[in-house]
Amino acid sequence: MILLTGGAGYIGAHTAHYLVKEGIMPSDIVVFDNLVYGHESHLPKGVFFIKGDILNRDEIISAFKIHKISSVIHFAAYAYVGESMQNPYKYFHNNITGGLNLLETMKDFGCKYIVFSSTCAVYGIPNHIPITENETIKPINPYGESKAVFERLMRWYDEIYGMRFVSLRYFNASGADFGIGEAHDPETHLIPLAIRAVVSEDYTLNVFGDDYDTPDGTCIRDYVHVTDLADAHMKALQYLKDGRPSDCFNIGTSRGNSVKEIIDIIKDVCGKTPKYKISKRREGDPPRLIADSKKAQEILGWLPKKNIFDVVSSAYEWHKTNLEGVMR
């Protein structure tokens, strides 16, 4: 069976649905989530759900005792960069200590495969664009640091216990599928916030800086559709089951869009320009973050199928029928 920690969250739930769509029986999927940010209602019917917290090792052990877990996809983590700067303990405690609880339990039960939800934040402000997996690991916030530390921990568990891993360093997960969209609380991601600025008369999008060294002065990011991201997890798990060695892969489209370009695309999709204002830069925002995903394409056989218009269109279609999600 496959255990999805944090599997009721935005990316985790999409992955659960995608695995079922691709032929995995729902009864072979176990979702372990504390529901702080996840929603049990977002899961496909027939999967096993366990409400539990990775900080409580007894709860993880219980899940492994009840179900014969052969592999893990590990999503469970706190993931707000700004909050991590205000409360680093929360991020180090949950993302590292909780992760260690998971690794120790996997070791004790002989579970040898883990796919890890990592992040491009491990690179900090990169020296080269597009970013390859050879870029120096130098995170600039506790969130990125917590992910980088866990990657190093997995390497030791591989060397000592033969527990093989794939670390997927996401770029900007976006879009909607399976009736699930972005409704984080608080919401910090550009696309849902820009859509909010279309559908709500009372909300204006903050554009943090328009004086960066980019063609239009606004930051450029690589937006990957969440279903393509789910596909990467499935391919990474198969890669491990095929006996391949532990490795790290960037998961992005290798294309970038600036904040102003996203605003223009939303105008084209929605028929209305999002209301926005220029605010001062946020500390630590790199001008460009674009993935070089050739390694994932060549080794995992992964290729993003959806473009930025698919991302925005799917997000807008979801928000039109789930306005309470975007109005938070």
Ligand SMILES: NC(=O)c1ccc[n+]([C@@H]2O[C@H](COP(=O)([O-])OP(=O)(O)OC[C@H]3O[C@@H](n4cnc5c(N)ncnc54)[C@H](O)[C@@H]3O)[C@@H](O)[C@H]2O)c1
Given for the second form:
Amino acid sequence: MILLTGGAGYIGAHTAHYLVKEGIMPSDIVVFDNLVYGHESHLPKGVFFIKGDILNRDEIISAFKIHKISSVIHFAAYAYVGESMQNPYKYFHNNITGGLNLLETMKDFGCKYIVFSSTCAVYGIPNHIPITENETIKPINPYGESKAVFERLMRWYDEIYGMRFVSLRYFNASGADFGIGEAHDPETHLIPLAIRAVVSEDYTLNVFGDDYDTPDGTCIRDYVHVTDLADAHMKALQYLKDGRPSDCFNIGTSRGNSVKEIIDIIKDVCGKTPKYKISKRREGDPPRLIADSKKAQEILGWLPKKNIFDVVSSAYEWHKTNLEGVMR
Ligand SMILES: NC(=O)c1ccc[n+]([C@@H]2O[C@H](COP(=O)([O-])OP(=O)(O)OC[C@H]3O[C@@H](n4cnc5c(N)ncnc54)[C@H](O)[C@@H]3O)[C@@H](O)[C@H]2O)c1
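With the form predicted on its own already on screen, would you show the form predicted in complex with the ligand?
Every chain and every other molecule in the complex is listed next, the one we just looked at coming first.
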């Protein structure tokens, strides 16, 4: 069975649906989530759900006792960069201590494969664009640091216990599929917030800085569709089961869009310009983050199929009928 920690969250729930669509029996999937941010209602029918916390080792042990878990996809984490600067302990505790509880339990139960939700935030402000996996790891916030530390912990569990891992360093996950979507509370991601600025009379999107060294002055990010991300997890699991070595892969489209370009695409898709205002830069926002995903393409055989219009239109389709997802 496959254990999805944090599997009731945005990317986890999409991955659960994708695995089922690709032929994995729902009864072979166990989702373990404390529901601080997840939604049990977003899960596909027939998967096992355990309300549990990775900070509580007994709860993880109990999941491994009930189910014969052979591999883990580890999504559970806190993921708000800004909050991590206010409260680093919260991030180090959940993302590192919680993750360590998971690794130790996996070791005790002889579970050898883990796919980990890492992030381009491990690179901080990169020296080269597009970013390859050889870029220096130098996070600029506790969130990115917590992910970089966990990657190092996994290396030692591999070295000492032969527990192999794939670390997927996601760029900006976005879009919607399977009748579910992005419903973070609070929401901090550009696309849902820009859609909020279309559908809500009293919300104005903040564009943080228009004086960056980019063609239109706004920051450029690599938006990867959540279903393409889900596919990367399936391919990573297969890679591990094929006996291949532990490794890290960037998961992005290798294309970037500026904030202003996203606003224009939203206008085209929704037929209305999101209300926005230019605010001052946020500390620590790199001007450009674009993946070089050649390694994932060559080694995992992963290729993103969806483009930025698919991302925005799928997000809009979901949000316009699920307004609670953006009206927080
Ligand atoms: N969304 C992105 O663009 C993005 C980019 C890079 C990396 N990531 C990483 O991907 C993963 C999933 O992100 P997401 O956007 O789906 O976030 P999310 O908040 O929707 O999902 C995380 C899930 O983990 C659960 N969780 C948190 N702490 C837990 C704990 N102690 N025990 C059990 N469950 C716990 C939450 O309830 C939530 O359901 C995270 O690890 C995040 O750091 C996300």
